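Below sits a lone chain in structure tokens, taken as the form predicted alone.
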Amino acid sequence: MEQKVVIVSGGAGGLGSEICRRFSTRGVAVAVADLNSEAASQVARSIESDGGRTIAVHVEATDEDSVANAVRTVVSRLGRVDYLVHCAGTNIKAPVLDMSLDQWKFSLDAHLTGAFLFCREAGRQMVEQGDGGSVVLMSSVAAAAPVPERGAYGPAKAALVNFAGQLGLEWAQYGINVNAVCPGVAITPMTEMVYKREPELREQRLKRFPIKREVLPEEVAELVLYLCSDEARYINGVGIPIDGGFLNSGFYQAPES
């Protein structure tokens, strides 16, 4: 993976931060792109920090125009894109019967239509240059398992696990492969929030985790990079989930507490 180019979209979050700082270390220079410039900067000292070459680039990744330029931006400084990991989201809290269509809007271009617009860029970056790539849509296991009072959240993460089976067979003759990747709850500081504020909520949710406990941003980065690995080339257009069991959980008799 040394010399290469990664982009990271929703690279300041708990997950993509996590990813970018692995990518460094392992000698691809990263574009931490994020809504939050700030963010973002902090993530890109950090590796600065370490030793690995990275930039910080503003994005809207719903935007086609700041989508467009962030790609510009990371080719003229970095010099090319070899990977793309799409991260950027949200998790707007509302069942169907309460949620309004800008909520529903929003939650699909956040998640979907920023894949899109990242995908279409970047990958017409990959094709460009002529020796493949590897793409990683950051999806969840929410796109099997609907999740109550998130009546947009797993649409849309349902949808992008669709989206990478679609651009994987559109891509493989670029040497690209795309796909996607389902983590079950991670302990990043936005489920540590949630969880203070909701003590009991983890209780729950871990009676029904056959193993018990929720993932590590790092093992979901690690999955990341071996998707976008020379050894994972055969891997495309799939939905991975990163669930420790959870999906097969439907008959799990939870241990009484």
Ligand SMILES: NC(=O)c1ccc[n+]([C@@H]2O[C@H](COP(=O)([O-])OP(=O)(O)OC[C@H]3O[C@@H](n4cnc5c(N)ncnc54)[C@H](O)[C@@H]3O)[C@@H](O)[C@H]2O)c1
Second form
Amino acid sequence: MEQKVVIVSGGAGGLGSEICRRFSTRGVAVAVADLNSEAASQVARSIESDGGRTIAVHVEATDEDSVANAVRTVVSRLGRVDYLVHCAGTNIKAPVLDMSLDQWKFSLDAHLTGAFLFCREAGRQMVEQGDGGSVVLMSSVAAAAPVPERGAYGPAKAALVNFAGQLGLEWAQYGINVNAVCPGVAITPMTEMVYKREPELREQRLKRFPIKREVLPEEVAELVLYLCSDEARYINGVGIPIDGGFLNSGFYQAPES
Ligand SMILES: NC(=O)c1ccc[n+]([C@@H]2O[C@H](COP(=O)([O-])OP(=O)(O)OC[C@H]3O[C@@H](n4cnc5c(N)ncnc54)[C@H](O)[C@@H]3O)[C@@H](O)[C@H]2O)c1
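Alongside the form predicted alone that was just displayed, please also present the structure of the form predicted in complex with this ligand.
After this comes the whole thing, all chains and molecules, with the earlier chain placed first.
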């Protein structure tokens, strides 16, 4: 992976920042792209202080011009794009009966429209370079197990898996593999915000996890890196759960302790 360049949208977040750091340890130059410029700069500074090559890029993933500018900036400052990880996302509480059209659009835009815009811009660059690449879209177990009271989150995450399949078909000819990863719950600023509002929710959920803990950001990051490695070229167009068995837990009962 040395001499390669990755763009991580949502790179300042809990999962995104870990993904940025892991890529950097493999010698990949990292563009930390996020709406939160201050947090993105902090991630970039910490990578730099560990000897990595990195830039922070401000981006609004839902805005066509902003994404195009961000990708242009990465190419002009880091020279190329080899990998894209679309990790920008939000998780708003809104059951469908109470959801406004703006809330619906807000949720779909960050996850799905953002994926489309980033993939198109970064994909064009990769195709022009002519030596392949990898894309990973951050989906969720919610793609298959909708989350109560978060009526747009699951639909957006399910669409990302389908979109990975779509691009996997369209871009195989260019040597670009495209996959989605579907993590179970990880403790990040996004989930910390939810658990702060609903502290009992974490205990309820943990009872349903066959492995009695959340997935670690490092574990998600390692899967993302693997999907971008040469060894994973033949994995293409699929959504891969990393959930400790959660999606199989319909009949699951925790052993008495
Ligand atoms: N934490 C979990 O349990 C979990 C599980 C499965 C999937 N995911 C997904 O992983 C991704 C990252 O989640 P996280 O837990 O690290 O959350 P997070 O809130 O820590 O990070 C999300 C990042 O995305 C950025 N962002 C949000 N909207 C943006 C936009 N429009 N343009 C640019 N940047 C934007 C935020 O500024 C933030 O830095 C999300 O897509 C989330 O849905 C999270």
